[in-house]
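Quick heads-up: it's one chain on its own, the form predicted on its own, in structure tokens.
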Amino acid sequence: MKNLIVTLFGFFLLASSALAQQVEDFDSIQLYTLTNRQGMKVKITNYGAIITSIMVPDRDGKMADVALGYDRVEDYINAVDKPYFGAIVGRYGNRIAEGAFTLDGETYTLAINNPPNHLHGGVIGFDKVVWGARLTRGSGWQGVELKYRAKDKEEGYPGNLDVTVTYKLTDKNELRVEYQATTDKATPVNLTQHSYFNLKGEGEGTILDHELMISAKQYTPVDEGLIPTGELPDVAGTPFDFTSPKPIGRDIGQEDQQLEYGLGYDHNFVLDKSEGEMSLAARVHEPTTGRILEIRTTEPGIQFYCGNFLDGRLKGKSGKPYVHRGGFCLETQHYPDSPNQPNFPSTILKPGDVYQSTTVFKFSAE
């Protein structure tokens, strides 16, 4: 390959004690270029394995970074209102009711970090430690492995659980990313990637004008505490019918139940497609740009998030504010509050058995 990955030691300045409190292994934290033979190039750090960069083309070739985020680790550390940016969460991410559930007989009580219910692994899931990584390469990628132990009762969760996730960035502006977990005790796992994008580049106002496609039929409209009913009605003829593109802004301002329980979209798509079938789960185009954004998965749903909570406070890389609706999450998953929802696809791991899952973004320009 025409560029080796580098790896930048000393990822960030952490100078307070505040900070050494909260993460104990702050030393080890680093940072890993991944270029390719396009000019792409994505950053990631150990630190809660998080993408910290994704430096795309635009039609013109012009090159802009198109996930938000920090320039420091301690914003990551210390952000008041942990928007999750470019993380691996888990050991479930989306919200689990209560904080509770029953498995083979026992009831687990986890972490209430979204009052009333459990959100993305609790008060430090997966987004809030460090992991071990190490470079990898094949024919046509390079990438980043990384590794963590989460422990029997953390946060919780029933199990030692050893998981392993993969960023692979490949020549055709690929960006793959592998999970693969094994347990020591039946627990529910639910991994995902948790980026925001704005396809016109991060900070330059909303994405409101993004015109998405959702491969789904079907969601799974919540509650007031944005915990699935169970139901899975169809989207036609609801703000939720993304089976076509449309710009993000057309519906949200409807009147609807469920807009106002999400303050916006933050509801989980469920996808056309088999069971462990690698399909095409969303497609993103921005038309001042033309990039394009497509999101492969073998996962049977996604949870469309359109930054409802971003509210112009936080600054990102550019020093540029990001504003209400100022980025997208589409989170490959399993659907929220699975191990409450019999109906829903199981999401518990047992002892012998192997996690495995694949999502890939995939960027281009018209």
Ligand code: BGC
Contents of the next structure:
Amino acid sequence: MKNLIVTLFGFFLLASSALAQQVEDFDSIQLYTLTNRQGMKVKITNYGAIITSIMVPDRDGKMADVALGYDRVEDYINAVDKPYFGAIVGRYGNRIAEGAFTLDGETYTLAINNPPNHLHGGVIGFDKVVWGARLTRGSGWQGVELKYRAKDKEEGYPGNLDVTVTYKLTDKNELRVEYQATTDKATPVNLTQHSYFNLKGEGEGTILDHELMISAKQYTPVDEGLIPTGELPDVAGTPFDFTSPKPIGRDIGQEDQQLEYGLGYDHNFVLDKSEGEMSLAARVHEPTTGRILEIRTTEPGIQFYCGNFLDGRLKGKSGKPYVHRGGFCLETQHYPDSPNQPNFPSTILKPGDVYQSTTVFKFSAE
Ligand code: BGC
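Form predicted on its own already given; the form predicted in complex with the named molecule follows:
Time for the whole complex; same chain goes first.
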């Protein structure tokens, strides 16, 4: 059927030799476009398994691209301050304290790329490698399956890790992200999707008026370096209470030590659920366009980060600057620093076991 055709483009035009050195198989970088019966369009590249664009209708059927990003692969590779726009983050999403952990009696050291800590898998994490990719389809969806083998000791982690991430765009305006991984040596694994959304459209100002609900009665407060303290306090009575929908900007200016540490919201929320249950983690509503994003996941946590490090210097696809708090991320995950926090759900994958995780981003409008 015509509207189910998946198109495949060579990704962008010129690869300079400097870039070619950073990315060995530059020629194999591709851009894939998924469409569905409702006119939604999602673009994905196998560089970093990045979602580069998500076109969705508003309440009047008007389309806009709600994902922050660039239109040239060079910009992803050279991005100032590495915002991880749209990427798959791994082998470990978020921070590991001082880039060290002990597993089966052995201490492993990782790159300190966010001093004094390790962030998002290291210097060359899964967001900066070229993945193998193939188009795939089923009844009511079309997708891209991406594969990457992280080698033993890559970025300091133990074990060869074989990762498959499948993006599926369904005719119900859902973007499903299915993760799978196996290893030949016990290793921490915590994969997530790092899209920044602005439901008005990328580059259309801040996200402070977006109304957010997070299904979490508790969160994981952090120290100055954004490492969890290990406590799981209630959100009730704090700016972190999103159990009923409220504008992201309502309490962000409150005097609160946690908001000071994060320069705003940059925290993991403990989702109300039983282990492995697929449940509603968050819902975001943008009042002027009526666009809604609902996120369901099998993960126990979600990192709410509201673009505190964006400062207007980066310009996106439409040439508009990405202003401070011009996008939000809701990264489904296990809690940060779990390899050093015995009371958090384990992130250790053992040989013979299969890491499995699913997150669904559903778009609608009212
Ligand atoms: C982290 C932030 C970080 C951002 C971009 C988020 O997942 O929680 O602290 O600045 O990613 O790197």
